[in-house]
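In the form predicted alone, a lone chain appears below as structure tokens.
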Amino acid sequence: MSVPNQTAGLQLNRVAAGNGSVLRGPILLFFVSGLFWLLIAAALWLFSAFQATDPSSPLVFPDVAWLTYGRVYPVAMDLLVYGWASMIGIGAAIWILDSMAKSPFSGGYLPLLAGIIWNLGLLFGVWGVLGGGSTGKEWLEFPVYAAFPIWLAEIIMAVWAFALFLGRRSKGGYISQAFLLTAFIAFAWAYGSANGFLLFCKIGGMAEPAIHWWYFGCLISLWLTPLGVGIVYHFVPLMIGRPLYSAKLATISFWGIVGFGGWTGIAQILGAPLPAWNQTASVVANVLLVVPVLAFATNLHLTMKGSFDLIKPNLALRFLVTGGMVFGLASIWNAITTFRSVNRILEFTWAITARTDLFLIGFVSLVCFGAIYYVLPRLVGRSWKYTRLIQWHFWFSIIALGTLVFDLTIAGVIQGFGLMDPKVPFAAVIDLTKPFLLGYELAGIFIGVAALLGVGSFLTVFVNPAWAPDSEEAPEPVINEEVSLA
């Protein structure tokens, strides 16, 4: 069994010839850099889960100061962010907005420029917090030494990618140039004002708080969330050989997470002394972002509507539509955990770090991969050869998501009601929560699987046989026959 190539000849085949050579360099920069970070970020998230269930044990190195809990886990979620999230969304974005170009973009050095300082920043703050000169902000924990690299990365690609977008093919544009567009312009203004008014200007009282969780807003909704969304609503109907169902729904979304999203960092820390309309805006702000979600969710369905069963033997669409389908749910799970009722029980519990784990792992990381295996072929000029590997990486990030989201939401609800307790001990408490932990390593040796699955399978690819562009058959991983799991 084959699936077509569907995707329209001039409009990519000009990217996967090479595009001259100025952009399959940066794109493959970003690419191998992101499956780098991934996997020192899943190898310190390892190292993590084991310190949170037994801190005392030899194994995790207790009396090594740089090693520890405080250093180790900030360290690992920043790469998995800004590391590996943002560089293969900002690889994947250059490779779809200039593929909508009228011709190919000949300032390729610009974004090469920019992965190379934004990993150099990378390197400063993981050196930075490692060290011991974390800021202590979560989400921020970079020193000013290496915020400022990937500060300045993020505007020069913004100004490449607006550039690159005033040379679009079509007057109007596609839902996804809006959707990447706001991604690469929202970052470069939330990132430099939280660094800014929290590391330069040094601002104190309640408005540091405010403005750093109102960051943690900005970094979900507006860089990562319109990264994900903008790589399904243009390779998904690629894929599938048909336009977007509903160009009113693709409106809906991009409006709505854009008028929401800035709003929605405050429901993180309910209750703080902060103005009581704020709070309920930003708890409001997190309920009314599931119209747009849903809206995005019912556009990808009835787009795929008569085409599911691509979904099996195509294992990138199946990374894509899979990725969407999670982010659906992860958002109507992070409206429920921030109603009050519901957040006086689960606030500072493990709850809250499966909430964002779920976005992380359930819906970024899902549809990172399936770009890399829509793009990475048409790049080099190879076709997929050895699909066993990417059906095992799928399978082991769908485990490793359950197992995470299941043990953490199960141990945070014991972990609130026991703390809301007062007869309860607080060791009694960590005592019933530890069960759940060991459940949080399992889950962390399937993301460490699964990160190796994913970085072979990238590397498999370059020595595959070679895939003409003029082919009939798509050079995204397709399950034959042969090897169908059926």
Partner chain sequence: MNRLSKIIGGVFVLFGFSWWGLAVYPYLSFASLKENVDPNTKEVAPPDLPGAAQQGYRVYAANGCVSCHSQFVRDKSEGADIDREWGKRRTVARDYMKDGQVFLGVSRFGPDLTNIGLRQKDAQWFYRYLYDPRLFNPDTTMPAYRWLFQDQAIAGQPAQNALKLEGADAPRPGHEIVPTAEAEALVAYLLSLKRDYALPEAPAPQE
Contents of the next structure:
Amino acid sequence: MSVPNQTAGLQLNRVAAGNGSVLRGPILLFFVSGLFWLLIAAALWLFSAFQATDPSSPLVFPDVAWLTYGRVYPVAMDLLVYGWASMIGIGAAIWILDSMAKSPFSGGYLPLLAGIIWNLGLLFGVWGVLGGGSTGKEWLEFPVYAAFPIWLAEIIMAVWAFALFLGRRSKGGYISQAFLLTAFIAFAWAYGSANGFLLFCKIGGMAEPAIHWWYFGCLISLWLTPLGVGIVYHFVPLMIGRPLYSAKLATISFWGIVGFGGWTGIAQILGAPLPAWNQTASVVANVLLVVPVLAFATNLHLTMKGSFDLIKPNLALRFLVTGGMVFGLASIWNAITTFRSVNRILEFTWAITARTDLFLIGFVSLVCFGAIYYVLPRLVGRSWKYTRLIQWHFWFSIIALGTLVFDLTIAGVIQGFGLMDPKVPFAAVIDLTKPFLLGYELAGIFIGVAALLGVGSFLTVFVNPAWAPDSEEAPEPVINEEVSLA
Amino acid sequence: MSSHEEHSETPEMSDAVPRTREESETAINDPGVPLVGDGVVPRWLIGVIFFGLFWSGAYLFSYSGGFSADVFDYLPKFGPLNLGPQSAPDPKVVGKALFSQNCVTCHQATGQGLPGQYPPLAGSEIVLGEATNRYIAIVLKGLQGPVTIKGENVNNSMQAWEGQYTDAQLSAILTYERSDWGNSAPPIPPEAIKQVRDEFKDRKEQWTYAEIMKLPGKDVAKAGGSEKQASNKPAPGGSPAASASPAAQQK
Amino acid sequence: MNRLSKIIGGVFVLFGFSWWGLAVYPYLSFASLKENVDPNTKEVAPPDLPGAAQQGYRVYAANGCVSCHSQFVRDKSEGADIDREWGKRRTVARDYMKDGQVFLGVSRFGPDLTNIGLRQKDAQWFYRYLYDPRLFNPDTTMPAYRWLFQDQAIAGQPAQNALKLEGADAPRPGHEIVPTAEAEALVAYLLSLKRDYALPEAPAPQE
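The form predicted in complex with its partner chain, contrasted with the form predicted alone above:
Next comes the full complex, this chain leading.
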């Protein structure tokens, strides 16, 4: 099979930047909003980490309701998911779906409208939760008046995506489309029915946490995962100029994630009074989810094989490939910690927090930045100016991720074994974890720095002169000296 | 999605599709379409898949509590489901619950009563005495006027409880009263309550203490109710000191 | 087109399956739970919540107590919850059937609160704890909720529920610190958190 430009490496797929593009505005809107919410989320997260470590520090305001930990931390997490990861994912999805569909329909006003409504929803959500309107359900804290706009915006995006897809002029498709369209269906369904059940119907008792944590599984495995996997599947082959290794592996990863993803959530509350088979099914789903994720990671690895030296100069690729590989590790770790014998110890501890953070910071955030670094120059017709800055950004992201996950996991293991031993008083368990909470603060600082570096490099693209489509230079952030060295 | 058949599709082919949108209008000018190869699935992954399916089937069926909605424990339980104690409930536990619904207001959770008004139950001659017929009769019909318990005088009134509680419930309450606050006397079976209830079934008014003391004392709690005169002296094992014996006398 | 409908259909079926299993099925099976009435004592378990507690859970929700406190006791085989005396028995589905909202929680940065109403029975204790947890443990990481209280001039008699505070926390002379309506509702809710009744499906484990 002929693969054009296989050797062209970095120069492949140069595109004329979208002149007068209808979708440039919406994509930029989603990117800029996502980065904005990332900054807010990182700031609030750092703030809450300081509060958790030392409640008598001057950063604690016991007289100010909206600055207390129980409100700030949930807002930080919600912004990370619904603000940062979701909005960047949607921005990249617009790019991908449009470039695949080659449809005469662009419906640029729909994504624009969705972007605006989504931002309004987030704004209401932050306002509502800080102001005392939180629903008190993790990852679903946003009150109705914030959840509804977000859901509506997502429906608009889903309608847009399907309209575009149905009107496509290209023959055939690509795996990324399947993942992204699935994500749009799944989020609309999951977010809608979880909020519908929990906010509008007066259901009581244990049905409430069942639906709540079912939703969490969908949020992670059927919204953020397909977005991230779709992005990686799409951009990596394009950047290295080679086809994706295997259609079969892609198929396995797709049906595996769709099949098991929805069942994963209940494993967060093992031991709760839910029917035993629900809990066991969820454990099994978390373990089996390793199969499609390994299929994905293997596919990525075999696609990259022979091109791995490209991740040194090509920074967008580096973000994407690292993110994809971290996802493989995260899912294996997730399976290990879901087994009853391990979960019994780690449940309720920082280690479980770290497990979610590994996914959010390690996989989703890295992939989001990779997508931005790939798409943005093509979108605005300028190439990256300060690639060093992006390199710093990469390393700071890795350090932040490592510090955060390593530190919290150790803290969680200590806390878990402490809690398992009734002879250790509760306050002593907390004291044992305190040194690690300092590491948590440090990780919060690194995350903040990484976010700032990311936003900074995003902005610097705009100071670069327009990029000439015929130039030999690739639009990706590429460290040129290293290329010449190679 | 299974882009299986597309792996041979080249950008040339996809570009051959007529484009109606003007080049300047295309949302994002052709950024290229990724291609898919037909690489084989590595053997080890096939192994992992089969092992995973096998393991999950086994795990699911061993730990799912028969897929029933009301089994919460994942560990397989052999034999019939244990829904709590199948034996009759402990009368003392039931009795305590009943005691704290009504009796507690006057006699107090400590069993000490209220000085001058309501007599103590802890260490009371009536409660612990061998003449259980008096004890039961008081509770069934109520009591009024001055009473002397443990040498102290109290004066108030207690309603009749016969309409409120069944034999079994009264038996539980009385058994409980005989077992807490340092009291220790044999249980009072429901048959004893029934016997006394039948004996005075026509009586409507509350007792006075004097009337009660005139009743010939007998221990109806003993099987058949011993006809021999029983006094208010503590029943066998009725003193706190002899607290080891009641267990033996439960039968 | 055909393949698309297969994919969409497949997604719907697979997704709908998990939706049925983990959302609809629990909803249906828990909706039919009935309270337990003891045949001997006619006691109803779980008992109805006092009215004030039904407001208080909203304060608990709004302030993210659930990000640090869990509310479920696992079986003895699953952890030390029972040995830590967070409960005499595991909690079962019926324990939650009357709760305004179920706060299972996934974090035990603070102790489990399933039975806090059994460990502490005095509203005054809760007020002081929420006002300044460092009165009880100087190193604690439990945040203070001073904004749940207000400082007011004593008019005539000191208020009945005024906080008994000493030292650095003591109010200015002539003033007193009283709980707001929110604090009162929250504490009523916390006081109602006691699962001390017996349910046949949840026997207390024998030693």
